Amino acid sequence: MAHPNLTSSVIFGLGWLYLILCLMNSFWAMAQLKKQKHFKVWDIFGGMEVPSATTWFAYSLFLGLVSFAHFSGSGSPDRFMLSLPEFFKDSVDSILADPRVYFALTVGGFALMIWLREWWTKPTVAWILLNMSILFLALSMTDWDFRQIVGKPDNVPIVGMLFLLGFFTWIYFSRAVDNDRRMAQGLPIRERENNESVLVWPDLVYPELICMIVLTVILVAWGIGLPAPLEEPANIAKTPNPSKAPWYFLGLQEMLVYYDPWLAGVVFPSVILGGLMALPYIDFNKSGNGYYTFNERSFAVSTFLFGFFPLWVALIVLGTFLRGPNWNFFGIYEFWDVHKLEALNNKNLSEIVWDDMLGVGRPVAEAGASFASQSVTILIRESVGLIFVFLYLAALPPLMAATGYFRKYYNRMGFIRFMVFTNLILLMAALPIKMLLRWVLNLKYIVAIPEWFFNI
């Protein structure tokens, strides 16, 4: 039985969302009117100067009309026209359901975020992007399948955290761009010109107390309005499909798809924590202490954000909204069909080399062979993968030290710190490399030694 995309309650609820968006933009329009900002229209339309507030008031009026249409049309959902067209949903699903395209979009979006930071951090541009994201969410709520994923009680906070993440990212980049511009002009940085230092008592403790009380009220209201997603008691004969970890472990669970549990569940998390603790001892650049900047710490900031956004936040989004039954990929508007099966013929590197490329078959120890003989056979079988891993972790760091870009890091860090630094970067890069190898070549393990429970 097909579920209706639009119901009276959905249309009425979206009316409140459009009304809130209308009020937000009305306040924004009044702020623009107070600042007396103007923009020049295209020459084809006369090239005149138009107050910015005029455009925002018109947009607010349009949102008010849309809100009124939702309130008045909630009684007839079958005839309501404001919804996403099917061709748009099919196009988005065809893109997001492919993990290669999804990962390419996340990396491309990250690169654009860095490259266009001086543009999108402008308040007006950031406000337009916020409006576009809220409108996209509102229109997407007119799809039944999208509502089942995003509207789950344990997924609602994740949607809110994505907006908070965007807000705090904008704060960092806007202040960093401002300081970089000030330093280029020979002006004092924002933190020194506008000293925002306050005393802990009472200037900081009182606002924290107020925020704690307000947050407690919000959480209580949230708990009353949105019940906790409690399910039936655990049953070993009936496991959820899909069975997902908590949201903060979904990135780790996604890593388990591409790496053995000892690597994804033990080694990589330990390296991440150890690497974060080692950063103050590795970093030789003292710029940026106590103030926001990007140009003075471009490599460090870009490396950290690449590990945070494409390799952690994007994996959480992927695991939350795009991983469905049987751990298959689904589009955000696609029905989670439990009968969907995608056969994957994953192969180890030894199979690709010995069976497919050389055609001689993988070396196999004779029955009853000694442990030493079996070990030699295993090492020969996995020799290509072992050599690849050795060259990646041992030969690449000296090669990086000899190149022009990393030579300055080697000269200032010394041998030990540089080796730790490069191996942390290479281990971070190992995740997207393994993901691409899985998606492109169906590669399961680079080194596969199940006899010793050692797989890479």
The other form holds:
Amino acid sequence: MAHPNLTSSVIFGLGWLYLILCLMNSFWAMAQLKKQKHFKVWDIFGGMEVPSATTWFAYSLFLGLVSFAHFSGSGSPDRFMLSLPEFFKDSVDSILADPRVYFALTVGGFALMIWLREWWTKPTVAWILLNMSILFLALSMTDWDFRQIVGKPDNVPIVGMLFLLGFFTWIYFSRAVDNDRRMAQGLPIRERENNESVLVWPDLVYPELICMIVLTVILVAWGIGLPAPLEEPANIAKTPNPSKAPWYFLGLQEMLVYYDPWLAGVVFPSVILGGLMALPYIDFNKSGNGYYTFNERSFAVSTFLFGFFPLWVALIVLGTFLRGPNWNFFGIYEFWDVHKLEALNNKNLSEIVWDDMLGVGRPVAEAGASFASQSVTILIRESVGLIFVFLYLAALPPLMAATGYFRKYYNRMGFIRFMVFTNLILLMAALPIKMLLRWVLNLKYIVAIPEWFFNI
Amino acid sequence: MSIGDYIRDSQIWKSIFRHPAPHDRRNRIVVVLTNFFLHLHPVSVKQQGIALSYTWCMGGVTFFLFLVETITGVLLMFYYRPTLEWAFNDILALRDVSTLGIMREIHRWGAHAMVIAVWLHMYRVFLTGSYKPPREFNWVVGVILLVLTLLLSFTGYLLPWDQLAVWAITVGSNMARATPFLGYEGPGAQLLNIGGYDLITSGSDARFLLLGSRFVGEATLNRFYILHCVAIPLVVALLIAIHFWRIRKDGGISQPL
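Okay, that's the form predicted on its own, but what's the structure of the form predicted together with the partner chain?
After this comes the whole thing, all chains and molecules, with the earlier chain placed first.
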């Protein structure tokens, strides 16, 4: 086989992963044993009280056996049983290999993360979620195509980042849920409990020293284990397909699918940074300063997390792992085929209006017309889109100030703050809006003036 | 008298540290006040403020990674020449020949880790609402440091001068071509002309400023090398100093108000 799903070294490496998972769950099982938690078996099986730790010990034992199988069975990779079944990979690829499904899943996941925060932050639930994601990664590594992308040296940090983000998001939500519950009961928040002053030497400098040593060990081990990438020498004549920016800019590169470079590459990054800098000056909410809470600042946290997860991290994951040659979308187990074709039949708003709806064709300036009259023709041609954009950015904010949910914000924030705030929100919403327009109406540009490099 | 006490009683030790070992409360206070490196800290902090599950330590991690990048970066500069003739070959030598070649691995993974650590640090600062008054301005300084971290990583990405490097920078810098008014394929650039002569051309626009050339070439390598090794680190070091100083001036590490 040219592209073996399993090789001896992959099986051996996975053996280590399962061994680590086995050890993690053994510790977890022992912690459960100490807590002396029990659950009742169904009546038809006798209805006994069984310690919860039994399940975890059984699971750890199973993982240990799986690990052992990997260490001992690496001699014959093509007959090794533990891998993802082809039908599962095919169905994942056929259902999920679509930016619409991917975006819907990330937004849905984001909504569930906030809505079910009291449930999924419970230690046992979070632990099961962690186990599931590691098992998913381990099983997926048995696929050749998955390994090509995820195992790329520069992509390894992204996988690490995803686990770190999951971990720290769990810390945030469990502490916020805890504090919100305490405040509802009139109890002091956790940050105010046992909050004595301690001396920096030794209480802070020792943890700092330990942290530096651990980090150095991690970096050296990482450096020994994973060589830095080095491809062929630079060759301007030979463009790789796909050509990708460094991973932290791939969210911006993904935006190029929906917006032109002047927006996706220049204006939006500037707005993101300007918006981040403006954040402390538009968030007028005094509470939630210096402690974890969700309920006291639900709007600010939800908006920020929406910008961070579905619109930034998920787009980086999309751009890194799921965009292949010609920036086509590929499933996680799909081969990056250069010849994969995707139909592009997107239309500009002006074409939809003048050609399809009015049926008169788009206005065209006469040959040799003056610059002024050409400009007028162009503006008339794109008038519908220009009006839409103008209404969106200039008429919507006053409307939001006068009516509805945002009215109380306007009363608190004053004119300038509110205008900055609403324009930031609207520009953030501009990305998902354009995505939806593209997917529902096949809309290419709302305003299409290639003559001036002015496409929206 | 034990050897430890003998050393700590010697004139040399006393001249460096100026006080006895931090074994009692008084000297634990004095050690922080009189040591140049430790005096970034206050003498005492609130217990919950330094709890790991509260503070995550990611700002400190970022700073430590900056130091790691500086040290490994200086070592790498001894081995690396930013010219078309040598850049790639020097990296090859780092991989295959040089004893301290692992410095490149640590430098590269440290750079990725630093980007991630900055994000996690900002994530924590946002989630604890620590950008709120009186720390608004320090958050702004932090956002600038985020930009500079990304630029450091971006400029460093080019230096190995392999296909990965050159094309990532080409794709990334192509965006600058579309800068409104200042990129020659950006909206409004046509308006900037005097008597029919365009001010903004492919040889004078924002992308040219970034690359020092119409394409990613030797001028770009030189430009990115200087930005990466000298210009940006100097600015970052200054802003880090301001960032730390402001933490102390703005009421210390985050705490419930």
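Since the model is a prediction, treat every value here as computed from it, not as a measurement. We call the rigid core whatever largest set of C-alpha positions still superposes within 1.5 Å between the two forms. Numbering follows the first chain given and starts at 1.
Relative to the superposed rigid core, residue 24 undergoes a CA displacement smaller than 2 Å between these two forms. Shown in the overlay between these two forms, fitted on the rigid core, is a CA shift at residue 246 smaller than 2 Å.
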